[in-house]
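One chain comes next, on its own, written out as structure tokens in the form predicted on its own.
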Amino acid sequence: MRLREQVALVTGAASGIGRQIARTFAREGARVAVADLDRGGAEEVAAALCAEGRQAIPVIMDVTDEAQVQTGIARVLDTFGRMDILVSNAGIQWVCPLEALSLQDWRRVLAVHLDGAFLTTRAALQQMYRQGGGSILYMGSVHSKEASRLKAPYVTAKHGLLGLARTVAKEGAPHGVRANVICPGFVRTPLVERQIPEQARALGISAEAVVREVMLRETVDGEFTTMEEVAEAAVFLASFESRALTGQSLVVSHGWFMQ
């Protein structure tokens, strides 16, 4: 088991990629805090892991709320005594042409991705520095590397996570903390499923054309990235045994973006 006895907090873990990462980490031996705004979803995922003989707790957390982040991480420390891995995965999407985008919606997307990443990172670093090390993973996107129409706040936020990770990598190095970004292509999560009809309406094309001509056009095989593939990348980065791999971004996109 590559994460035996490690303690991991995964945000946005009630569904989608976060849930898969929580499940994969637990099966690799980690003790997992399943953090999400969705109380029922977090409790369900944690209960399912415990039923498999894993160690997991639900943590109810709005990552944009400073007090909830502090309280949630305090619960993790009270339960497990340490924190070895933070996966900052919570995110939302808003599909809208830039000229019609409201300031409220712009701020809402950036708050979840960037404020949430900052607040959870700051709290995690305080513990990781005390214990002498840790690994922080940010859920970026191919949109951390390039842009798409109709997604200005999301693209901006995902680009911002690269800068945050690189800064954490430099500041955290003397304390044994690494930071990296996972950049998936399109994954058929509930978030992406909602985007398909939204983009179809905005672009005036069919849902099938959105998938074929927008989402998967640049892949090498016309395939969606799977949640399992992203979770495997997260295990690889979290379990890497030296500080040689820090401040980096790993693209998992079936060749959509190559660097």
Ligand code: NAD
Contents of the next structure:
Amino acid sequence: MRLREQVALVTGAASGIGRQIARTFAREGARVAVADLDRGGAEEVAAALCAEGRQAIPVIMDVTDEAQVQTGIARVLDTFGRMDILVSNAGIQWVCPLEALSLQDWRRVLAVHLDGAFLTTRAALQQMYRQGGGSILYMGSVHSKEASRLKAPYVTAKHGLLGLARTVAKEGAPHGVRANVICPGFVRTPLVERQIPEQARALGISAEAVVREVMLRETVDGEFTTMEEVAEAAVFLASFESRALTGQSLVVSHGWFMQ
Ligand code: NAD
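Take the protein just shown as the form predicted on its own and give its structure as the form predicted in complex with ligand NAD.
Now the full complex is given, and it begins with the chain already shown.
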């Protein structure tokens, strides 16, 4: 078990990639805080892990709300006494051409990705500095490196996470804190299922064409990235033994983006 006795907080863990990371971390021996604004979903994920004999708690928080993040992280510390890993994963998508994008929608997407990453990072660092170390993972995307049409606030936010991770890597190093970004290609989660018909409408093509021509065309094998593949990258980065691996971004995309 690669994360034995580690305490991990995973945001957006009621669904999709975050849920899979929570499961994989728990199976690797971590005690997991399943954080989400979806109360029912977070409770269900944590209960299922406990039923398998793992240690998990639901933590209900909107990552854009400063007070809820503080309270949520205090609950993790009350329950488990420490925090070794933060996975800042909660995210939303909004498909809209720039000329029609409202300021409200722009701000909403940036807030979940960037305010959420900042607020959870700040609270995690305060604890990690007290305990002398930790590992922070941000859920970036190939859209941290590449742009796509119709996704301006998402692409902007995902690029921004690279800057945050690199800054945390520098400020955190003297305290034993590492920070890295995972950059998945398209993964078939509810976030992606919702955007297939939205993109089809916006681009005037079929849903099949969105999958084939927009989402998977540049991959080496025409395959979606799986939640398990992203979770495996998260375990690798979180459990890496030395401080050499920090300030980096790891692309897991079936070759869609190569660097
Ligand atoms: P998802 O919709 O399945 O899950 C997202 C979760 O985040 C949901 O449980 C939702 O309730 C939660 N959430 C949303 N806003 C929140 C908030 N303000 N506070 C707390 N929780 C909130 O999506 P997913 O595909 O699993 O996405 C997870 C992360 O992976 C996101 O950051 C996304 O940008 C990123 N990502 C996804 C893909 C993909 O293809 N699915 C690719 C690259 C990166």
